[in-house]
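One chain is shown next in structure tokens, namely the form predicted alone.
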Amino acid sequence: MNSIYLDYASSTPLANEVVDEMVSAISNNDFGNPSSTDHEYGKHAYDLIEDCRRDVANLIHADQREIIWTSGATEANNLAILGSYEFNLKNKSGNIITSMTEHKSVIEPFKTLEKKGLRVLLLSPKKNGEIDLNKLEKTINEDTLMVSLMHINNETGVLNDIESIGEICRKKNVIFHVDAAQSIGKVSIDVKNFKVDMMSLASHKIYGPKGIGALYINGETLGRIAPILQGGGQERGIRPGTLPTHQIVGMAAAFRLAKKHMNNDLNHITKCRALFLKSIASIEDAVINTDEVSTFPGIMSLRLPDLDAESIIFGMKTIALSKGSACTSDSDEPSHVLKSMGLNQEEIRGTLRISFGRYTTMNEVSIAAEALTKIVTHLKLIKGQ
């Protein structure tokens, strides 16, 4: 493909090192079932997976026994919320708190728990998309059982203060779950210092394979949760199913690379963002929907008033970017994230999501910015602006 890829928030290309390790796992004697430890093939696969579990745990400063493999962050979110309810909250009454800017894989399980009798409290964000810590602390009361808030927003790049939120939740004795699909491997995370009880992790957002993720469960505070799938005793009885060794190997390789390249990656995408904004400075009415202070530089929510994002994307045929979350791209409904930040339907319709990554080049940034400037100018001429 000859197009320029600026949709890293949706998914990332596999790192070459990840591909090499996955091919090795597929090609060598790693095909054994890790649950079949009565012979050397199963033992070898088991040992390999445990090494990978340690690599994943190391990135977030956890113990490897606190990592449960899943099919991705969506399953991890469901497992954290529904599994915690079944094990810890089922016979309790009270409220659970999340925000209007969360991923659908958090909001939908919360709706399920609402049908089971728990009261769901949805926090609206500040105008910049960030969670208001004072509002959160006031909302938590003696009936609050769980708080689930994401680290980096997948549509806007807003970076929530997870460390302060964890402090509030621990002080209030409330279970705290974090969706870290967009932040893992991009910013430093210490689950112990952040006082996180559960954290959902993804692989394909950080140059690893799709179809694999993990859930961190704090052994000191929760210990375990109930399974939401039935059919086996794998993963300490929390998540049944034969483990995909080659995908786990790929995820672990991606996490090791992320730990090695995190600072360089952050510096690089910060420069990409700065160059892009400088290069589109002639688009006078372009607006960033968030502020620079509370936003991860790799994700940009760019609003172009009076224009339609779909028309812009169509006009930029050689540039891969998006209107917003990949999970809602087929929906005609306006972004619930941008709507909760106070944007009207016209403003939402004119918003693009541009996201940079490890393999984005400065030349690509310049080409993309020039293409955007040209199509915006063209569309404005058509509209007579």
Contents of the next structure:
Amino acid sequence: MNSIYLDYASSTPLANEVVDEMVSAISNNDFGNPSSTDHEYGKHAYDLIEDCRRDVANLIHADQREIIWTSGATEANNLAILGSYEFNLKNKSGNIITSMTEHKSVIEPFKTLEKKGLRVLLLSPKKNGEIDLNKLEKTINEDTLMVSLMHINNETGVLNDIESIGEICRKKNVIFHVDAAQSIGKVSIDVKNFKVDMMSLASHKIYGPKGIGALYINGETLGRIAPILQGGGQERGIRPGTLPTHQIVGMAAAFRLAKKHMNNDLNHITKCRALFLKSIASIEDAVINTDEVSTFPGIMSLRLPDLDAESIIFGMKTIALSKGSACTSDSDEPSHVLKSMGLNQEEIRGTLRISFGRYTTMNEVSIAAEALTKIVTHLKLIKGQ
Amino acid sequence: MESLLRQYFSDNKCAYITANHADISFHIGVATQANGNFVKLYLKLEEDRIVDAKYNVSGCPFMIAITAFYVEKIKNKTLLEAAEIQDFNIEETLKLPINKKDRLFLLEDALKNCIKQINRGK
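Form predicted in complex with the partner chain structure, per the form predicted alone context:
Then the entire complex follows, led off by the chain already shown.
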């Protein structure tokens, strides 16, 4: 493929170091079932996985016993919300709070709990996409049981103040779950400082493999939740299923690398963003849907007024980017995230998501900016502008 | 080989540009959709024959390509011939997916509105 990849928020390529470790885990005698610790093969896989658990825990300053492997962040979100309900909340009445800007893997489980009798309170974000802390504090009342809010938004890059949200939730004695699929490994996270009870982690957004993720469950405040799958005692019974050793090895390798590269990666993508914006300066009506200060620089929600993002993307044939989140780009439904920020249908239609990563080069950024400028000029010309 | 869809999407030789074409007397027909798609046809006639045709368009790649294709093909046709949109095999030629077929109705509406304008002037 000769395309320039600017869709890192959707997924990332595997880091070479990750590939090497995964290949080694598949090729060597690591195939044993980590639950079969009666023999050497099983014990070896078990030990390997526990080392990986420690590496993943390290990145968020957690204890390794607080990490539960899942198939990805979607499952982690489902497990956190539905598992908490089953374990802690099902005999209670009250409300649970989330935001309209959340990923569907949070919103849908919330809808499920609504059908089970809990009241769902959906916060609308501020115009810049951020969660309004005052509004959150006012919304939480004595009946509130759980709050689930994301760290970095997958469509807009908006970075929520998780530390302050955690403070509010702890003060009000409410379970706080964070979807950190987009932020893990990209910005510094300390679950104890952030007063988080549960946090969903992804691997493939940070140069690790797909099909593996984890849920952090705070051992001091929560300890455990109920499983949503049945049939095995793995992961302390919270998440049954044979653990995929090579996937876990890949995730841990990616997390170790993320720790090492975090500052460099952040500096790099900040430069990529700045160069891109400078290079498209001739498109005078281009607008970023969020505020620079509260946005993670790796994700850019860029609006070209009165144009159709589908045509822009089609015209930028050699650049891989997206019109909404990858999860929704195959549907014609306007983005629920941008809608909740007050954008109208036309504004949503003209919005692109451009996301930079560790392997983006400055040359690629320049080529992409030039391609965008060219297609916007073409579309405006045929439109008669 | 570049697909015909892409070729017509990228084409602008029949686009109406005010700075270049303002002094030509065109009959105009517009059609819009709630989602922001629009087609504006500019037809210059001699008798009932289209001697020049231009367009402005906004929408998805299919909307753009079918408009550019259609406007290129209707030159030197009569209005009656141009109105038989199905005769231009747009769907097959540009491989229009089934969920994009409503774009053809927009094109048809723009032409109908243009014909109305022409008839009003007669």
